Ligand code: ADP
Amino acid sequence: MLVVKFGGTSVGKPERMKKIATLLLDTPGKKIVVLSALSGTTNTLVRIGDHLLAQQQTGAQQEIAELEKHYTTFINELYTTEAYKAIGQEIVSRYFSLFRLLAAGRFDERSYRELLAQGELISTELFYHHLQERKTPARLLPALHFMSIDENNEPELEKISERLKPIIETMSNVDIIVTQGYICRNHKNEIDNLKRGGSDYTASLIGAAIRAEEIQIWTDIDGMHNNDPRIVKKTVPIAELTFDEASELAYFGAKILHPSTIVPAQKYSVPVRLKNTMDEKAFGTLISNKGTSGEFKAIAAKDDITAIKIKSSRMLLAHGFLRKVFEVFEKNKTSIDMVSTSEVAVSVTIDDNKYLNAIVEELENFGSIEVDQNQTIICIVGNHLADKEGVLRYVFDSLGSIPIRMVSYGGSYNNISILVDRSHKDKALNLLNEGLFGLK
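If we take the form predicted on its own, what would you give as the structure of this chain on its own?
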């Protein structure tokens, strides 16, 4: 069985929703189809929720009315018969009555989470009835029946599997099962979500839970590229990546893939394929356990990084110094991306400045502190890069005169990370594209 996920842009217009229905019909075998909300819907629901939390009823009602107009137009273009247009109108009326009911009552964080879940629920119901209008056998499977997270907001993969497998067995007479991405239930059995971008995560969790043949993530570009196409003119799609390579790229800024997506699939060795809804014949990118050693594969960049340098002459003789430094970040719930040490100093980077002032205040007990904001981590990824002779020379020669603030190499077989000022990012990505891949 395949698990096939389509994002908001893939279902954002009636003609695109029709196209993915055709694509599914042309793909042999059984499929679980994971859909996001229509593009723009979740952002609008966030604005509605923010208005309601701030008790701004007028703003919320205006947003609801505008969104309802959009859906009314959408169903009139999606369905061709009057009977199914009437079904579509009933669906829209039902959901927007719920929005107004939520807006009229006591609106709290629990209500907010319930509101955000409606985008996926409405998109899947509309798509399911489009399949019905095309006389395509399909079933609608609510994700709230099987998808759950624990008290730490982590998915309960084994429980998801236990619930999902018997449900799917009861649907063996159809080839297409439609469900929602993003949404779930929490440990209190309340409606919750897997956070933004979570539809990719849903697909991976389902694929791992049922040990799928393959997980397909369909977007509007032809797979993961070797560099950022928004900044670098000449990029190329990557045919194959290992799970570790893809994880590094997703974490360090490759927007096509949610950072959490790889984890469940990798655990059970379920291949993940990135495909393009605009060009379904393109190969895309296949992510699996297979890899080629010693090759540069891709470059990604992560902005809004802050570098913190702690300098202390006491470091050399102070046992446990680093432990005390890291405890400061742990106490302030702030993750560290890069670390560089010497006899008298240690530099670290963080991507969340929420507790920066408190962190700096505590670190001043250990020595002098320097803080550099607006930095960018550039991540160069490949499989067993250390097997490539002169690997760092290639990187440094490519960057030329660009000043490098930090380097991390050796902590991972797949990653060389460099830290540069944000102002040098675009030039650095283009220089690396030319120096490492011969593309300019």
Given for the second form:
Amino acid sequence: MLVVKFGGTSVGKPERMKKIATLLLDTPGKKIVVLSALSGTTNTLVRIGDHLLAQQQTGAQQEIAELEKHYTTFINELYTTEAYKAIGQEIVSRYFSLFRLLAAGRFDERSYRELLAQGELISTELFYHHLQERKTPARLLPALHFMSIDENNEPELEKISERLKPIIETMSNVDIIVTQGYICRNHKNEIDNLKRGGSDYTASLIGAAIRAEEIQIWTDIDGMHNNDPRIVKKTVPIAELTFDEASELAYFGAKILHPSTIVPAQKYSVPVRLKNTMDEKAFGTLISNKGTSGEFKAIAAKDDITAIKIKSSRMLLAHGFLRKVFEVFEKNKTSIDMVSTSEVAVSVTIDDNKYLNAIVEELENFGSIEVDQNQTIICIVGNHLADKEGVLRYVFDSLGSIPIRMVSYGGSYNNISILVDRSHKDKALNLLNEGLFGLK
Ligand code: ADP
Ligand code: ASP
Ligand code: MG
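Could you drop in the structure for the form predicted together with this ligand? We only have the form predicted on its own so far.
Full complex below, order starting with the chain above.
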């Protein structure tokens, strides 16, 4: 069985939705199809939710009305027959009545999460009826029946698998099973989600849960590129990546994949293929256990990083000092990305400032603290970087005069991480593209 995920742009226009239906019909075998919301929908739902939390009814109502117009046009182009246009209209009316109901009630964080989930629910329902109109046998599989996260917001892979397998068995008579990406239930059984971009994660979790043959992630670009195409002009797709390499790139900011996507697939060695809906023939990227040659493979960057320096000449060399420092982060449920130490200070980076004040307050017991916000981690990924000669020289030579705040090297075979101020990010990515890949 294949798991095939289509992102927002791949379903964002009626003709694209029709195209992916054709693509699925042309792909032999059984498939679980994971869909995102139509492009722009989740962003709009976030704006509606923000208005409502701030009790700005007018703003919310305007956004709802505009979104409804968009969906009304969409269904009229998606469906051809009057009968299906009527079905489409019924679906749109039902969802928008719900939005207005949510807006009229006591709007809290829970209603917010319920609102965010509607994007994927509506896109899958519209797509399912498009398949029906084309007389293609398919089933709708509600993600809220099997996808769950625990009290730490971690997906419950074993439980997902236990719930999913028997449901799929009941659907053995069809080749296309359509489900929602992104959405799930939390430990209180409330509607929740896997964070922005989470549909990739859904696909990987399903792929791991059913030990799929392959997980395909269809998007608007021909695979993982060697650098961020939104910032660097000349980038090239990478044909093959190992799970470790892809995992580092996703975690450190390559937007094409949700940061955790690779983890479940890697656990059960299910290959992940990245494909381009706009150019089906392009090879894309194959992510698997197989390593490939090539020194530098790709660069990714992760913003909104905070660096914390703890200066303590008195305590740094004492036994157990680092443990005490790390315990502060553990207690405050904040994970550390980079670490660097010297005789008088230790610097760490975090990507979540939720508990920053509490962390700083506790760390002040150990010494003086400096906090730098708006930093960016640039992650250079490649094959056996740690045992090749002179790799750091290439990196430093490429970066020229860009000030580097921290460096992490040797932690794994395939990663060099560098911390720079956010203001230097774009220039640094371009310089590395030229220096490491000869692309200008
Ligand atoms: P989808 O809606 O299909 O999930 P996303 O917008 O989340 O698509 O991801 C695809 C986008 O990721 C591309 O259009 C591209 O701009 C961006 N991107 C960032 N870094 C990379 C990279 N290294 N390789 C490919 N795409 C990247
Ligand atoms: N629709 C969600 C988002 O925009 C999930 C996804 O597209 O992957 O974040
Ligand atoms: Mg995405």
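All figures in this text were calculated on a predicted structure; none of them were measured in a lab. Numbering follows the first chain given and starts at 1. Only the largest set of C-alpha atoms that superpose within 1.5 Å between the two forms is called the rigid core.
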Q.
Superposing on the rigid core, I want to see if residue 367 changes position between these two forms - specifically a Cα shift of 2 Å or more.
A. yes
